[in-house]
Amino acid sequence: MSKAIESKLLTEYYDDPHYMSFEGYTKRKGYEVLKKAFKMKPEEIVAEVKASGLRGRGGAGFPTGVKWGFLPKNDKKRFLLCNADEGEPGTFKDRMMMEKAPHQLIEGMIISAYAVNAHKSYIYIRGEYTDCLRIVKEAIDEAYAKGLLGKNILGSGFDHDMDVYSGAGAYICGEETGMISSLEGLKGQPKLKPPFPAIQGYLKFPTIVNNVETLAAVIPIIEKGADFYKSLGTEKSTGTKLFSVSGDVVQPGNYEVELGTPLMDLIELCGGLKPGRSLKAVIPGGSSAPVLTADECVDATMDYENLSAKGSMLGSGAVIVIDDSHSMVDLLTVIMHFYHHESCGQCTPCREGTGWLEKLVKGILKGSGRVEDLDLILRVANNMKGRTICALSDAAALPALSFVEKFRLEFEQHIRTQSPVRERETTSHA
């Protein structure tokens, strides 16, 4: 029996099919927190979010209140952007949030926009999420019709306009500066930082970029206070987190639990492993996160600090469970193909490195690899880390390194069994 239980701070009413509508949302006290927020000063909201310890839920885990505090102290026009370009393989929490609770996102965005004095916001939605695009558009129209968007919202004197923008299927636009480039009508490629978006972002104006889950989490923080939020989770990883659990579990899906929940308890919450199977590995934070072995999973907890100490990361909260029926060579080939395909080509180490990694791993899978190729994979991956404008190069390098280093014997065995002729030739020339 699992020790973990869901802590439904954000998802409490997601089982109610009417919650997606304005009427259904307001019946559950929707937009009541917005009224409370308008009685506060913007700087008080920023301070409360900062005190809560809320960290960005899109992958980077940067403190949200600190990011808001980077905005220049002036009256210059600024923007709020919601990053809903959820493209990390294994992640599907934001899609659920937009489909089941679009007004929750809108309320969180209005509160956040008021806090940072942004009078215009955009929700940048992944191009493949056509249902989300329709649902969120309809919810925005409802909010305008009810006086919750536009001029003088709820008599507060605060004006705010909101719109949606559909991506075109590029993973790279999930990176905040790549998303800004796309919004500007440019090729969706990341930009050098600094300047950071908070100083010079969309159309060169100060810009805050937050994830769907991050913006929704602002609501319970303002409703119940920073101290309540900090009472959930761990000291440095506060609150709850939505985890998208997929792979070899009985009941894959999205689960909201407190940060710090043991990984094995989360797996049990999903019904455990499929019958007759044993745990082989887990990717804890999306396909870019270094893989954990079964032994490493035993004492792993789902928070930023523990997973970082284990050489991996919480990332977007996509937990991919792998049992003993899978080939790690096969899985790494799929991951390398994805990152090679999604590289924007702007930086040489990423453009060339992702191609080399896919070629090498695919060669091993198809039976033309050599044992020496494993060291070549490690060398290429190490030369890709930290040498590009954005983190996509690292996102390809980190799984390549962890798969080969932690499952090297399996890779060598695959080479020897799938490439018997090449192996005999290598041995005879030695």
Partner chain sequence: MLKCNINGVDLEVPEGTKLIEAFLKAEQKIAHYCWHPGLSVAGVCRLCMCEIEGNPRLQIACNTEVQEGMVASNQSEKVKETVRWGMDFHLINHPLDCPICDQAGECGLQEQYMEYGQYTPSMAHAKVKKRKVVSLGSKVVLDSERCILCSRCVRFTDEVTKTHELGIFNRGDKSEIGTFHDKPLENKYAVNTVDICPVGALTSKEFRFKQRVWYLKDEKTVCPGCSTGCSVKVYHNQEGLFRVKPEYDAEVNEHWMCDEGRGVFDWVNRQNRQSYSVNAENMEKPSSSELKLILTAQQTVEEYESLFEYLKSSNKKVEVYYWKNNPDKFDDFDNLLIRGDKNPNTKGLLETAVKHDITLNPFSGFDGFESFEGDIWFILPENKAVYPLYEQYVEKALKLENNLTIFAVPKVKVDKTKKNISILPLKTYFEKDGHFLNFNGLKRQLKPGPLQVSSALALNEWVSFVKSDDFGDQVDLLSKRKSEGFRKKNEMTQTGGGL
Second form
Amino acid sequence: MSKAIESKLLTEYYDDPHYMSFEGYTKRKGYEVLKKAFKMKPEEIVAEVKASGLRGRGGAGFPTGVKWGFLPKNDKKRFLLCNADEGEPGTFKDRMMMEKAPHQLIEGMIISAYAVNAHKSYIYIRGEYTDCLRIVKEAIDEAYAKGLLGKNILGSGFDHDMDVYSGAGAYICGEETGMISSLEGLKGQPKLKPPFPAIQGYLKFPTIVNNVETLAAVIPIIEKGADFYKSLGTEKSTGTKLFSVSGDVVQPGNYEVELGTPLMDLIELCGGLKPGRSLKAVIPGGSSAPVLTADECVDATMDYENLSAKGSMLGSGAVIVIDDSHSMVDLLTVIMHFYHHESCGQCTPCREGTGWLEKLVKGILKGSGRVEDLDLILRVANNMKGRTICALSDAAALPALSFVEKFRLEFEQHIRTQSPVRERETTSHA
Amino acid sequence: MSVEVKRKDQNQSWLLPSVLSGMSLTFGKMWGNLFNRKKMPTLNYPEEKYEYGPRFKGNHVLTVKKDGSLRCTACMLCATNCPADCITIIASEHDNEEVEKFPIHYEIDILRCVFCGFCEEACPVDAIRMGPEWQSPALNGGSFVYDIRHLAFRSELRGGIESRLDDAERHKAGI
Amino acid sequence: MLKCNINGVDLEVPEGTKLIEAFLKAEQKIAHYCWHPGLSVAGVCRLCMCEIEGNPRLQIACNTEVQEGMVASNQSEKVKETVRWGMDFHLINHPLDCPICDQAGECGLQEQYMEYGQYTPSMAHAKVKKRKVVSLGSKVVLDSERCILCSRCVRFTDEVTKTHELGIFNRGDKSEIGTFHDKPLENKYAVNTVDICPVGALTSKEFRFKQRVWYLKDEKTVCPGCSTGCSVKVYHNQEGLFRVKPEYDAEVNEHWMCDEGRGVFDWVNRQNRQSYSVNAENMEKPSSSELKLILTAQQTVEEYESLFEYLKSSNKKVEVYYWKNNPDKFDDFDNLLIRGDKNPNTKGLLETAVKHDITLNPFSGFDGFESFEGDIWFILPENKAVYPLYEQYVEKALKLENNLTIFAVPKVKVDKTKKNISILPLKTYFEKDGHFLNFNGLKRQLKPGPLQVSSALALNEWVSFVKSDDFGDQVDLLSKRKSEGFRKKNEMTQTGGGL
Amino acid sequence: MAFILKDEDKNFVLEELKRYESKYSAIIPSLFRIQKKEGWISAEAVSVLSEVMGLPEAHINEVLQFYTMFNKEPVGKLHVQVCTNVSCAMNGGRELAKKICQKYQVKEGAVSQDGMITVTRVECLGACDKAPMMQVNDKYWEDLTQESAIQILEDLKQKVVG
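Right, the form predicted on its own is done, so what does the form predicted together with the partner chain look like?
First the chain shown before, then all remaining chains and molecules of the complex.
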């Protein structure tokens, strides 16, 4: 097994503490790519991004160039929104990117805005990230002062305004239409699709919503060309990706590696498991991604295709490593509590189902569960999946399904030891 | 179709033996009852009253909660279900929001009642039961219409019926 | 027009039709709560699931527009299973207090559970507790536990009345409908939220606990509350009338009606009615050749026709006075439904008068009547509440020495020794045949419902009596007509069930 | 206690109303501003805000109730939010929350008797690599142990008192 190395495309200069300032950023070739982009036609940039195979880094993995192509082909007002409402448990890459390189994000956004011909953009940052809010706001002011935002940027004739907007604590605002609702000053409840945001989004204007990392990744694509970007990663999952590794590893943190890197190598890169522990499971893409058992981890590679073939997903790239010291029942309770707490309450299956799942799992944890409850969890989760406006009910259902299916023995064991009386009752019925 | 006619035999044409055997039974019982009153199957009604089994379905009883308020929620299912149309309820808003609705007026016209027990069965909160009482004499027509005062607060009733039911106790007992 | 196929039924629908409308048009059953034809699409109850050919995922029919050649169905086992679970999700936190709930009998949950229920409940955990019996204002009561958060009421106050009193607060399964504490639900259309509430979460304070809905029959009629003339349903039984609800009418009121109009049942009930005639024989006596007639625009066109015909043919010197409610606010309009003209048939009266060449003099009291010796006919409005000067004028009229005939729906208290006054009970809009013309001339037909006051007649019937020779006998007969007995019949057992 | 919106805050709200394409977008920033000044957002504040902004109260209340970062009840001077989501839970976030509650004798979500501390459990704050962590008012404190967390809180308390 070859040891993975970090391929720092976005995070190359993150060690430089001055990189976050305008001077530090321009010293490291900052805003050079923007000048190059302005010499290209917007359509060429879209074509380049499309050709690079860049996929959304926020969670869904939708090809960015294709998304941009959905915009109506006219000159009507449109918006670019940057989704920095990073709420997926286990994810902390956007926070680092904004804190360490706000100008990188701004540059990426100007290029993208130029490509989709949007004259106004918002960066929606989750409210808890007060530092990010301050840093990005200052960086935007700086950019305005240097003529990188506002009217006629760098003499290109392109006008662009940028603003930050603070969320206020709702996981669901990380969903693109939920974020649009929140930005419109409503509750952050996702909107019905169709119409899709690219047709009718923010205030019914065509809107493109992209993740921080996606927008930043546009820079190397324009700088080095789509072919170079494609040369990284696998055939269908191109480029590099930041993985937020947390949990039971020696050095948790953000690691930028090529897509397609074996999962075990990534864990190795983080210093491996804590001494004396063995791997039990890995959640490869944030808490909403189905869990992988230790056996499945062996040949898992971190790209969209391999993980979806394993029934999981790459998601936001939050790798939560779980060793044998943790109870899966306990962890599922934490996850179910999270989704119950964060369900926006709009669609019935999610509103009621998340609460129900939490009650069931909590019951098992507390010792009032029964073996039948495991089947009930599966049935409830299966009937929440794909039945709602947004993917939150899927996000709640998938971990429940995967935990119970893959660690059923452990769950049954837990029920037996915690509630032996009930267990006898149920078996006697059978 | 043919009918077979049985001829009377000799013994049957004698009446006296049968008369005598009947008389002996009658007088046997008479003496038996006179000297052994305890075994007598009849009662000296109305001084003595017969107590029926707990399943007897006589006059209605409205059950009450522990605090003395009616269990009835005035859902009118009994009135709806009543084939004799003898129940009249007027509902009202209760101050306690947990109770929400209660009857301010509940009448049963006992003369219309056919004692089918559908009201008891329809009741979702066990508020009406058919009790052990079976006599319903009265002096005028109006007295046959039983109101809440007559139907509820019947703790003196015997015969296996409970007229005071508490939810907490019932839950504990697994009902 | 687009061709589509719904559950095997071919039909054509106009462009922009939602799939759920196509389902309903094809008379196919489809479960739904949040969708309402008069409101925007929320798509939150997730029950109107259907399969569309070429789409692997189940789609909600309320947010899908019909496309040319679309083939949709909700008959497959997959859809049915989904809908069953959808129902279950609605019910896991719903209290089963149907016996207390006023909506029982016309509840969306009850109805749809029969069709799509799971019947074996698997929820064994404690339900979420929420607020009960919350007063949202002077007209509506909320029970949060019963609420299924379909958001119809919120959308109603946002989109139709634009008063924005209601909101859904909190999130997840703690979400609750509510008002902001110092701004209750007080608008002129508030009770519509009760109508559109598919469950018993919102109930009307006025109707609450008065009757169980299965004791009521409904009758389609026209609201006589103002010149808009909304189509309504009046709910009644042998005990009288209990409530009014709007009926869909695309040309007039669509799905809504005002709260004022919901009070129009009250004066029909017999306790508020003039239920017998007084000195009816006066009508028979040879009377003066002069006649002054005071009327309002609350009668039907048919009544005006026969009245005016009679006046024309009677060779009397007739003067007709037209009494308007609040003449200064007569042309008000709130841009939704409520009009200042509180008479259902102003247009009808004016048109009939023109047709019969009758001059309508404005009526403003009995000031010019002192010197007048002839007969007076005074047709009182049935909806007296909208005539601010009603009491005053009636009082004045009763003091007149003329031969006075009052046609009245409301009770008129009269000194029986006064032989010059006769009072004839009139039928209300609910009891008579005929039609109204609303403010823009739309004809709306009334259907005669059960008679509440047996001796009441419509104006045209009285007129035909007056014309006939044996008026006295007729009135005698009429007064002997017994009021129909009204013992509460048990509709359910009588019809053999059928919830 | 009547709520009064100071002129500077009012100007801020009016500025925010102009800043975004939709008036409604100004609700969240305005609520944040009030929370910063008052510590929490009362019903009176919503009424006042509704009047200033010309938006329905019910709508502002909807937004207020939806987002968890708005305090609908008064909180202590130090609002300690301990992350108890997966990564933190695996590293003792829940025990940390319990420990802090114990130490300051305060129930979760309530204000301690001296008005100093409110402890709430929150969902992922995006610092999973440095779990367990807590956010005290606006500031993140990462890589905690039970002892270090208490030490930090003691120091902060001293600072507030001083």
